[in-house]
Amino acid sequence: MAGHHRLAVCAAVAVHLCLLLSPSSALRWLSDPKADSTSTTNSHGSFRTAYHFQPTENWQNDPNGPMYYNGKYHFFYQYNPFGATWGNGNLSWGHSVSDDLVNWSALDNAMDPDSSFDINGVWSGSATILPDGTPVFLYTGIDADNNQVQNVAFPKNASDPLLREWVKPSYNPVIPLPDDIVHDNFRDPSTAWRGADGLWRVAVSAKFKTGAGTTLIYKSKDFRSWERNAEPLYESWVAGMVECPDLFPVAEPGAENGLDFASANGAGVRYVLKQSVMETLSDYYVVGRYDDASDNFTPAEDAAGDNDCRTWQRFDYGHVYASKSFYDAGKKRRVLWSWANESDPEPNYIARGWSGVQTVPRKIWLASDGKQLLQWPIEEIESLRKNRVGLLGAEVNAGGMNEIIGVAGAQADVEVVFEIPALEHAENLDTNQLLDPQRLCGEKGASVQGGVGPFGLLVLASSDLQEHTSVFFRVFRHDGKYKVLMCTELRRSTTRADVYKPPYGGFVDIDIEKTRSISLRTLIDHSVVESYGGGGRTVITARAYPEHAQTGGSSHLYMFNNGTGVVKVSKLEAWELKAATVNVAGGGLAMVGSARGGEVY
């Protein structure tokens, strides 16, 4: 489980952007012939998402348990049932289903802080399914002492698809709390998986009283009696605690097909080891191999710093945490949840009642290169596209900015292929900026003229300009190679102060001097931004609170550009998103018989 949740204020800097409204004459708006009139309103309140998962009310932070089962996605979260705030920590899980991992059903809590091994708290975990096809929990729970302890539960009636009772066991915990591990940093148990001999193995996050970071590993024949390896999976001595560990095979470089640990055979699989860092809140993975005879996991590149996992790859380079991954056996994929907290002061989110929302459900796999996964949201989401504009011959030329009309801002899925004709102006970068992407996003934002770029997007954008949410691109120089920066800048995204509104900023992998162009797709749900560059190389997710939408403002979607060239647009598509059914009353939950002690329910 998440440690805490972090809130930072800055002062908003009042600085314009300045680009000139200079309208193409080699704009072409092609319009979807049978627009829908499908009302996009957002009938819980401007910040609330119309398609992101949430609770009807209350708070969420972790996914857990994420599964497939008897034809019905299950997502379950780390829930407080009595407020919008994380409180003391008492919390439960959450249950939802859904048939397309879009429209989502509510159901009662899965598991409520009610025994002596999780009177304090229900926190963090995951889900396995056993060979006989019955699924199991592995969680932590915070016991009467306030230890963390970990435990099981199994489904009441496994026969039930929608899994809405659960029994926990009297005899837990199953795995006590350890003499050399610090009593409240001993959680997160991952989906278990068997090995070789037969035995199941499942990933611990911990930290010993010497100070180190570590992930355990301990085996089990029964999920009941569970020993500990001498050796850890992974430990750090700089990283500090880490937890929500996810480990997981992968198909081969470039193959969209995921893998479960059953169908993960040979010696040459790869796999992916992820960690969430409590002291950056950032999410941190690898490629490499792991090797179920020694329960040894080695990087495939260099993790420089005593295994020090912060200098791995991100799942995203925005504001996310805790991810927690699962095997869609319905569709053969790989699907990845993550939670974006909230940005703003805590007394706003409880006068809204709610509070955390997870991202979109990712779709991940191996780049063809073998060196890092690519995401791309599940394709699901498209199912709520309407109102579709497109986009033909486009020049956006330098100091340039073209609205992007017949969409609802608040509400959108917008793609966008951006073409470079020449990179001779790209802007030499020095080896301490690649260092921190983030702080270079800051020094050289929207508003600062280069000479490749920045170009992309402005959305959830004020009439007047002065709100607005910068996500673009910025090609630089160094080395005698083309880096491509990717940030999200919130500096103008509100007139508000007390907002947080930090850059975000990774680079891209990819050789623009041989592509000469780069995709940009962002998902736009009135407080949260999710945008995916280079094919979903770099992703990085914001939350944005534009005082215009909470005084009845619309909110606008504009192309830019503010470098000293000019740059072509070879393809936009951009859609207006239906809302979504996500948890309210009456939200259509299929009625599915199921035999109870000779009833049906």
Second form
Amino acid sequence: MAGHHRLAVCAAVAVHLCLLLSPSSALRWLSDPKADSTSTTNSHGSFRTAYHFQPTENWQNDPNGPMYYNGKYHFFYQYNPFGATWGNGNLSWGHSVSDDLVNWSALDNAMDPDSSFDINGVWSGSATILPDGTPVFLYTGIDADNNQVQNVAFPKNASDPLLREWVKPSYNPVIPLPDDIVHDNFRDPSTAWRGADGLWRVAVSAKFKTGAGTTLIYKSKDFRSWERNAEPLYESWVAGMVECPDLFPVAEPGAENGLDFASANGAGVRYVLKQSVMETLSDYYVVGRYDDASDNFTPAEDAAGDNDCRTWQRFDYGHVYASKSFYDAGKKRRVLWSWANESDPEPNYIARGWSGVQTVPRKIWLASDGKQLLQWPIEEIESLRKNRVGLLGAEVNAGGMNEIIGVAGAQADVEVVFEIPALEHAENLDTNQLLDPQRLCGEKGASVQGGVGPFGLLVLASSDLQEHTSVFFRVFRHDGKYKVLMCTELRRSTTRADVYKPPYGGFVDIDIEKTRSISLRTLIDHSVVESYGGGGRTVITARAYPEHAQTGGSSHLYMFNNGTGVVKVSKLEAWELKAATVNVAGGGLAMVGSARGGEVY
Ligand code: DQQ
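Switch from the form predicted alone to the form predicted in complex with ligand DQQ and print that structure.
Now the full complex is given, and it begins with the chain already shown.
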């Protein structure tokens, strides 16, 4: 009760998160004797990321054609070589290569808008590895009449390990605009796959002139002549235009290995269909069955019954879009990329000279319940860890906050496991509140005292705590069961008023009554806060622009608990992360011979 009172008084006077400080001496920190003191300094400005993928400068958006080819990873992306906005140039495909998905070397653009069938833009598409090992691109071109058409491109020299040059045959487009499709809503071919009949299939997003959003299937034997199926793979009258479809098989529930279409066989194989919904700028996926005889996809659960993909699950409840996965034949896993746009005003990023990052590549696999995907940062990210601090058994008292000292908070990786000794204080939740977790996170932010939680991390915090981004859980009771909410709240992330600072939230599908604990991993990278709750069941990526970072202040990291009961911390490990070599001048792979202007290796 005393804690409750002090918080209430505090809330009346404070302008920032109002939590009571408990002495950090309650915690026992273990420093890694191998601690590395090399600099993590980010030399590109305070919001520029140090280990998330970015081109050297300018605008990027969707991930395109990621692939593993002859021992190297290739990443292509929607790129405007002429500036930091999407709209002041016709888009190209940027291109970088990597040995480890962490350190990247920039190459010349793979494709520029230089042909009649893509003169107004080389838009999104995918790579497919043919049975002889050669890669091929299918992509959308905006043609001279501003129609969207689908084109093909091949490597000029498939024995070049860097696949520097790509050839677009003059017979493009291979799939012209159909009569029944809206001219500027026909795009984003998926990775192609081969059915038992030996024909290739590709999924393409479209909007019928009648109004329905759809995903069409085209079939081909040679990647040149394509014929459309009468039945779409997906169609909805309510979800609007869907973009960037991704269809892929997953291994049996709980198995972490990935599958590609060639290795997925048998009636029991489950597939995932992902759609990017233009109206909400969010990605949704569902697990289901795909039959390559009829090219039908049936969601395992279709609660709404009208194919409304907005009712499916989210890869990420934060600020990401247009994700694309690929099968990594090197490590036999499926890896997901997603674009995280800026969320401050355009003049700001024009002034910075760059816009858009990619989330850390994530391994994805089917959870043991068979219903949802689990996501985890690829293990290679751990090669950047240095200066570990660890914590042996601690408690964060009601109203408590403890600083995690010993790591630079602007470039960090934090893993923490919270144990919840008692659940009886959980707040009640009504059915309406269940429907909108984002709104719930806004109403019940970190500063609103709860029963069980909110507890979690404050990251990118200024010394005076005026600025902080909170990542936290809150446990509710609904209908005799417990529900765990995960939030990332940006209201106090910066004192600047011109930034989009929403709350983000999703429920975590765990039985907290049974586990009595929940994990949180947060990757912090200057303007990115990427958090994995419940072992990767719920993921939230947010962009933050703390002013203190611009004025030379350091960023701090805290654990907090603003519930009425104690929360135990059974494990905490935090690392500073070194800067990766991401398309920086002078930092490329030794064998990269030619590169974009100004980046000579
Ligand atoms: N971005 C691309 C389109 C795609 C959209 C254009 C999704 O191909 O539909 O940059 O962000």
